[in-house]
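In structure tokens, the next block holds one chain alone, the form predicted alone.
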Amino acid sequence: MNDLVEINFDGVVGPTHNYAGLSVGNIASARHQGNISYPRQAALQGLAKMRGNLARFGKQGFFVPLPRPNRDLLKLLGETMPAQDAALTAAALSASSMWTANAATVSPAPDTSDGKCHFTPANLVTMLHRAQEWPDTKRQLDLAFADPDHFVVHDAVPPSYGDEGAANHMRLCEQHGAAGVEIFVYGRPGAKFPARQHEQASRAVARLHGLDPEACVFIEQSPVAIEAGAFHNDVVAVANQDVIFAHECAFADRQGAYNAMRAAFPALQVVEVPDSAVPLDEAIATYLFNAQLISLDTGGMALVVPEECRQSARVWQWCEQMLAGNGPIREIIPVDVKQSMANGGGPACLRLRVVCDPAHVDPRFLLSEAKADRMEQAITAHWPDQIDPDDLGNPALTEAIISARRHLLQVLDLEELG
């Protein structure tokens, strides 16, 4: 499987990007609730990140915003647009699908019993504004990965079990195209904030994907981390090939977690940040671990972090000390995703990692510089400059949002997703 490479598929930030504060347990979302958002700026920031990764790493994919407003959701709840309840209007207009780390869980072909790459869209049932996403997410997955000889796209896990996708999933391997070990991280309910990833959802995904039970590790996320605002595991840990980069407080049983990973994958390298160096609350505020950990052609790895990491004296000092050593992470690349960060999503939230042969992916979902230029022109011309949450449901804004998405689909030849 030498043709397999890792492609990051980023979500294009939609024209409804706003700060309605719908995500319980997401401290950044709650802190910025009611603020004016800047959808055009947000989408251009995300596109700039995609362009940078395309230039550095050679491959980059994307998914388009889901159709909004979702009038079918309101109809199911006996409402129209705008709804009497402002929170329902905001939910129907949510741009949260931009965080494609929650779009699905992905198991590459070398890990699965049938030798195909498997996708299970996340049901996201904990939050109404996210629970509406998976059918339209599946439509894009079905289109982008339509080759039945290489891909399988499942339905979401039934809603009794909460599944939040790749944000709670990591993979260890010697090379992306080699068989690996898949790590599923779940939370336990009963605390102040909801544990969004249920253990039984993770186990169901592993079975659906035909994974070898000996190559699966199930680990409990630290309830301390969840309480501090790490609503997904990718806020406190990220893995790439044989490396895991994690905060000391990421897992409920820290040593037990590492022992379980090493038992399944003996070559594991752990890069752990102690709480004494970067306290958990600062790690979450800067999203140090919500980073893209990516292999370099020259050897070693690069960590794509939000600009907020460079602005934190403690975090940046630790990063510089790490680079001065002989560890596997050799480069740190800050990026500006401030609009996404204000809603609780860093560089890792914005991407879904897919190991596959790009020749079998629908090319409409693969980025090129020319395509990025067309996307930038559509966003600049049609995305709203700003949105006040009080204006959600305004008929003129609604029509502008629908028109903006339509223009993007046209320049990408994806009108069938309209």
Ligand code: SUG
Second form
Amino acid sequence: MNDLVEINFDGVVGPTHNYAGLSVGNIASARHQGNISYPRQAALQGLAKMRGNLARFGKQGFFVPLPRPNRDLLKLLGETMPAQDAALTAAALSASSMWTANAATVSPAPDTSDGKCHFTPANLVTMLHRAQEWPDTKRQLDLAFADPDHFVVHDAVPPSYGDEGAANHMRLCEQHGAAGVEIFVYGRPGAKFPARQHEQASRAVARLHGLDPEACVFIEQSPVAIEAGAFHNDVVAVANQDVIFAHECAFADRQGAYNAMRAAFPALQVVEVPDSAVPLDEAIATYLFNAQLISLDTGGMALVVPEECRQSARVWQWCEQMLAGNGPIREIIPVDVKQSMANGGGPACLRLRVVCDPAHVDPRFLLSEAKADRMEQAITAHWPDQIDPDDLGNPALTEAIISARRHLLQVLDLEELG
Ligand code: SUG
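Starting from the form predicted alone, produce the coordinates for the form predicted in complex with ligand SUG.
Let's see the whole complex now, leading with the same chain.
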């Protein structure tokens, strides 16, 4: 298992990136509803993050934007493009597949009973604009991880049970290539905002992936956190190897949650931010926890955080204090993903972690500097400079975004996803 490494697959931000405010319970999405978006800038910000991580950590993968507009979705609703209802038009044009932390739940080979890496695409049923994603996401997973000796790609779990994928899933392990403990965080329905991850979806994924029940922990997300706008667990917690980095208010039963994790994984190190140091609202506004926690070759870990963290005196002070101490997180790297942030998607939302041997992945989905250059040219030349949500459905814009995606697929030799 020594060839197994963690690869982050970022979603390329699609040419339809816009602020239609479709996501109930996602405070950033609601706050920016109606604003003009900048798809080219958004995609270049995402690409710059990928380039930085490639240079720093050596491996980087990506998924391409899904086909938009999704005319099949409109057809199922008895509509055509543009739909009479502006929200349906916006849904059919959504670029939300950029947040690949919601693409699937991934269980690496050392954790599963058949020794293969398992993927379950997330059904994302809570919201229409996201529920349409999974069949096209699966097509991409089927292509990228086609090798049947090493990968299994399941269908999504049935729609009654909302599943939001890796955004509500964490993994603890000594090393990425060793057997780990998988932590599933679910929400309880019935409060002001939807609890998007259903416990039964998490349990189904664990069974489908053939996980050892002793190496699975199911934890309830704090209703207080959901109500404050943490619509996914990855807005308040992130784990890597033996470390969990979490806000004090992340889990419904804080001590019970850590006890359960420790019972399954005794070496756990908890880096917890108290509410008194960074109040929950500020943690959610800055997305401190929506960070990529990445192992460094030199030992220790780096935290790739949104630039917004540096702008908050309290958050930055906490970060500096942490670095001055002796904890496992040795470096903090701010990145600018503001266009995605305005829709509630930070650095961690933009990536799906897959532990595997890169030699088994379709190389078309792995980034190199040369490929990043080609992507950048396609984005610069073809992504719309800006989109006013009132223009969604405009035929000229629709043509432009279809052609933009086609150009990207061409330079990546991925036309079969057309
Ligand atoms: O599902 N935003 C996404 C953000 C997803 C963030 N992902 C993670 N936390 N892993 C969502 O709420 C906004 C779309 C709009 O308003 O048009 C949106 O879908």
